[in-house]
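One chain is shown next in structure tokens, namely the form predicted alone.
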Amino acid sequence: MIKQATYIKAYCSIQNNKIDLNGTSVFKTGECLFVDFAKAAYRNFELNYPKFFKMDNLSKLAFLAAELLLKNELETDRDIALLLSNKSSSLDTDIKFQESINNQENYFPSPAVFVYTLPNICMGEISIRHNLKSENTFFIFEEFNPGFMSNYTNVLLCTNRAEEVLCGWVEYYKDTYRAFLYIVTTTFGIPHDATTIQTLFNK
């Protein structure tokens, strides 16, 4: 395999009712539940995607971070792969689905909740929005694993399986959440390696 330099083109972090883009705060609210924060962010950035309100919280979290990173890619035909990870998988939604089964007032569990009982569905929402048709993979780790993410991303890029990779961590469980997504390319940006990724993640 031919080795090639890779770079972080842009990065976005969402946690504690605040959104940072490339290290700069672009939106924040006072203390509130994630669902209210997500609605406020959607309106602040004037997004026009009504399906957003039907998504589960994990998908909303991933969608918001991806939207800020890919908003300038909407009109381009870029071969962008997706590589995401988290700790809790879709457990928050799985619990809600189980509760809908246990609810004696319902004859059938909610299909609107069931559709989100896989963590990779959030990648599907991003792909539909941005017309992405490249590879996508979702990994479950005990904690963010920058070494693995860096190596896997470099393989995708250096073997020409994608032009860019949108990758990172998107975790949601019981209203505790954290998204850290970044775009890796072979053209320009911050040098892409595990140490740099971990440094940006810790900010």
Contents of the next structure:
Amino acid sequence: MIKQATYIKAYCSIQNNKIDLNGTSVFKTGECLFVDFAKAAYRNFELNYPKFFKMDNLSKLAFLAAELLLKNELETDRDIALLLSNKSSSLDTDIKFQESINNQENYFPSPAVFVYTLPNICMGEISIRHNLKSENTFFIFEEFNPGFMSNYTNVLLCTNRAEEVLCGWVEYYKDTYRAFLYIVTTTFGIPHDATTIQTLFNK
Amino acid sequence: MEALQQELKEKIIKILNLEDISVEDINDNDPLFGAGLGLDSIDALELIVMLDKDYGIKLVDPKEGKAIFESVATMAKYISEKRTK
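Would you generate the structure of this protein in the form predicted in complex with its partner chain, following the form predicted alone above?
Everything in the complex follows now, all chains and molecules, and the chain you saw is the first one.
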């Protein structure tokens, strides 16, 4: 593996009803549930993708962050790998599905909920939207792990598994959420290392 | 039948999360799949669950679904003939 410099090209953070892109606030609402915040963001950015409303909350969160980072890269055949992580996996949706099958007298499992009972489905939604046919992996950590993420990203880039990597943290559980996604490339941007990633994450 | 068709349009919008579509946008004979409302295979499964949950109809042969779910009108006709609740 030839080691080469890697850079953070752009980054997006979503938390507490607010979206920041490259450190600048681009959208916020007052106090409201995530589902209402997500709908308001969808309308604000004129995303025009009706399938958004069928997604579970984890996928909506990942989709919104990815959309802001990739909106200018809609041309086809971009080799952008996906590397995401979180703490709660798809537990929020798993519980909703479990509730629909708890009662044998009222047993109506929802197919539309069931399809989101895996965390990596959110990467599928991003891939479909942006026509990505690339490497993708989803890791579960107790907390955001910039050291692991930067190492894994560098391996993908330095072994030519991808031209760029969209990576980060996308966590949703019981209306508490945080997305921190960033694009890593070999060409330009902020130097990509664990300390820098952690600093941007903590902003 | 008209009331049932109206009820089905409201249920379809709600259950399938068709956020940008109103009852007035769905004509009784519009195709639900393909070029019509653009529903997909997961939506079809949700409609099968709805038949069971709301109207007591268990679709034994999934192949039947293609004709039943052709439009709101075909759904209403089938439900009115087969409903148990």
